[in-house]
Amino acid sequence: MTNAHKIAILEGDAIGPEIMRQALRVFSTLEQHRDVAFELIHAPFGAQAYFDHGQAFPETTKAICDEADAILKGPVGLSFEESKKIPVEEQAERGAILPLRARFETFANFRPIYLSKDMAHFSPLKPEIIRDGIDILLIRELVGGLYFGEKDRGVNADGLRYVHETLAYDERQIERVVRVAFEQARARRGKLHNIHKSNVLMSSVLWNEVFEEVQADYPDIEVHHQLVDAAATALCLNPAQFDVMVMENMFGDILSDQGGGILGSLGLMPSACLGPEKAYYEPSHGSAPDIAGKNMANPYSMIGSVAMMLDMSFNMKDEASFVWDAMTEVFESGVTTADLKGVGDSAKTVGTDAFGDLVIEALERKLAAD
């Protein structure tokens, strides 16, 4: 079969396996309706991988990811107390996530911040602010900045503990992610917000210089420059002003979580992490160990990450749209999940498995009718 895809499945920790189970049902459903096959190869990754294998990102997992056409990753990490049992360098974020990004140079992180008009009641923002819903694409540089700069800690000559962390970018790193953002703006509504902190940070001064050089290639795009703190305010006061936003690593980490807040839950935020040759896909949220095993987690962001993979790695754009439409249909029917409970007296709260059932039923109908 020519339409065969090999996917590395990294379930992660806590709620990871629960929401991953629902996401994987999309692949088997598509196999029943399309001339396509998915080879799903499971591999350990995260905190539990450290306890089981002595490494958060084991060598066997690296080999599986190397051979895969794409990678689907669940959230990782355990509770604060459990995490203290793991050496700092092997804790899930440092020992698994950052090395995964570095290994495949996944420099462009796509985080859609989306609510349809009929899902707008999920947002904590007032209806007059949300109006017809929210549709923003946040592009975050993912392999540079403070998270990947040189780090040092110790005790200085005065006997004081210290830490040094370096925020480092070069023009190539900036240029490539800015160009991705311009291309996305061109494919959407033609507007791009450049988010920076050039009034304080020299890294933002260079960022803006490179941004303006790239901008010369895109005269058709409406460009706005905004300080990151002002952007945080604007996201709450008038999210409709944004189409595509581009920013460096830490700014993107923070503002994308704020994006989840204006939606009503990070459970509504899937993401894609694209490199030159390979991509991985993951929910933007954490592993929520407090609700693990309770069938309460919202699998929207995990299923949405599959939709992004279908679109961006496998060029299955129609099928990806069907997945998005299926999830939107379920929420618009009056169903909610525990993380969104309280947004309406008439909403019926369902668990992880039941939400997956409803999405797959809707997806089946759409595929059968196509």
Second form
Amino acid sequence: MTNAHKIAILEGDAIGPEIMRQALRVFSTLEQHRDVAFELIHAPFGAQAYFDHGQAFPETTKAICDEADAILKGPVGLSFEESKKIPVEEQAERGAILPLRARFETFANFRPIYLSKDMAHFSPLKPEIIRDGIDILLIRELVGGLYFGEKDRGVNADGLRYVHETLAYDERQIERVVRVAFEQARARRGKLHNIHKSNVLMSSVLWNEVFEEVQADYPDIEVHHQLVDAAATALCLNPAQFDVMVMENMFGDILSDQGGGILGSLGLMPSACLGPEKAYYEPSHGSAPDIAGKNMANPYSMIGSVAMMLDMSFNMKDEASFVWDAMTEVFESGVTTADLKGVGDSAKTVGTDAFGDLVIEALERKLAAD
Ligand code: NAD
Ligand code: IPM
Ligand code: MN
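I've shown you the form predicted alone. Could you give me the structure of the form predicted together with nicotinamide-adenine-dinucleotide (NAD)?
In what comes next, the whole complex appears, and the chain from above leads the way.
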């Protein structure tokens, strides 16, 4: 038996535990069919962690994450009203997610926007726009920009409340994520869209300068420069033009949720957050308090995040493909989850647990046949 892969499990809030439960079944299934072992270490993280332990990212959780080979994180956070019960600094987003990203310097956030041809009916876009499905890799810089710049709030000389929020990048931060994007473009279809706002923001002027310096090392890659506002429209009108897209933190936050929109649901959006030494994996979406506890959440994003971990942290490429294929097969068989209901024609809607059952059955078949 090989040494166990040690994984920190941060199940999160609202739908977090429901979708995490289904995702963890992938590990036990792999253990039954392969010579591999996973040590799963659960740790509190997010709003519930604050209520139970007084901190959204407790010290014990930090230590568990430090020790782990990889981290699997469910969505965290509360509804607008509920979040007021927690002091602003300890709310799950500022108190847990951003410190997690900073701790492991997870600068490259891979957010695949993918829909197979046979799942194209889930998209709200017309078939003539979708054509053969959607296959975009959005790469978002994750530890710079407005999210991490200096902030200041106060009352000015006129007695008015003011806030300053700084959008800061240095060339090293830009260079490393742009290089990752060029490498991905090279491994995929050889095309890279640089998304920016250099007609207004000085941060984008520096971004583009550095981008062009890195580009010199990748003469084989077809490059397009696109303003972020135009890119939002292009994602709706002609998503097929994109292969890899790279952009700064906040642009990536917004455009990746739009990516979920063109697929038909945020529940189809997994992600990987890669740092120099460690990676963590999480759905791109939030904790969906509106559907929590109803067995309605789509676990695809969470199970897909496990597939990305198998591929990127443990180099288990075949097993990762089996997980993707198992999920695609379930959807292509005419089954759907509640978030996608109504988009397909005669689809049978199943709950979170039943979708997990079907995916695990399909995965077992693939592992046994291999
Ligand atoms: P959200 O992403 O939670 O939900 C937006 C919509 O998408 C909702 O209608 C929800 O039901 C639906 N949805 C999302 N994931 C789904 C899934 N797997 N299956 C089916 N439907 C799904 O966004 P929100 O409501 O704006 O935010 C809720 C909370 O989540 C907030 O506290 C926010 O800060 C937090 N949040 C956390 C993360 C994270 O942990 N990385 C990401 C985004 C938002
Ligand atoms: C995401 C989320 C987070 C972000 C929040 C919850 C901190 O929206 O991962 O997309 O804005 O990065
Ligand atoms: Mn977001």
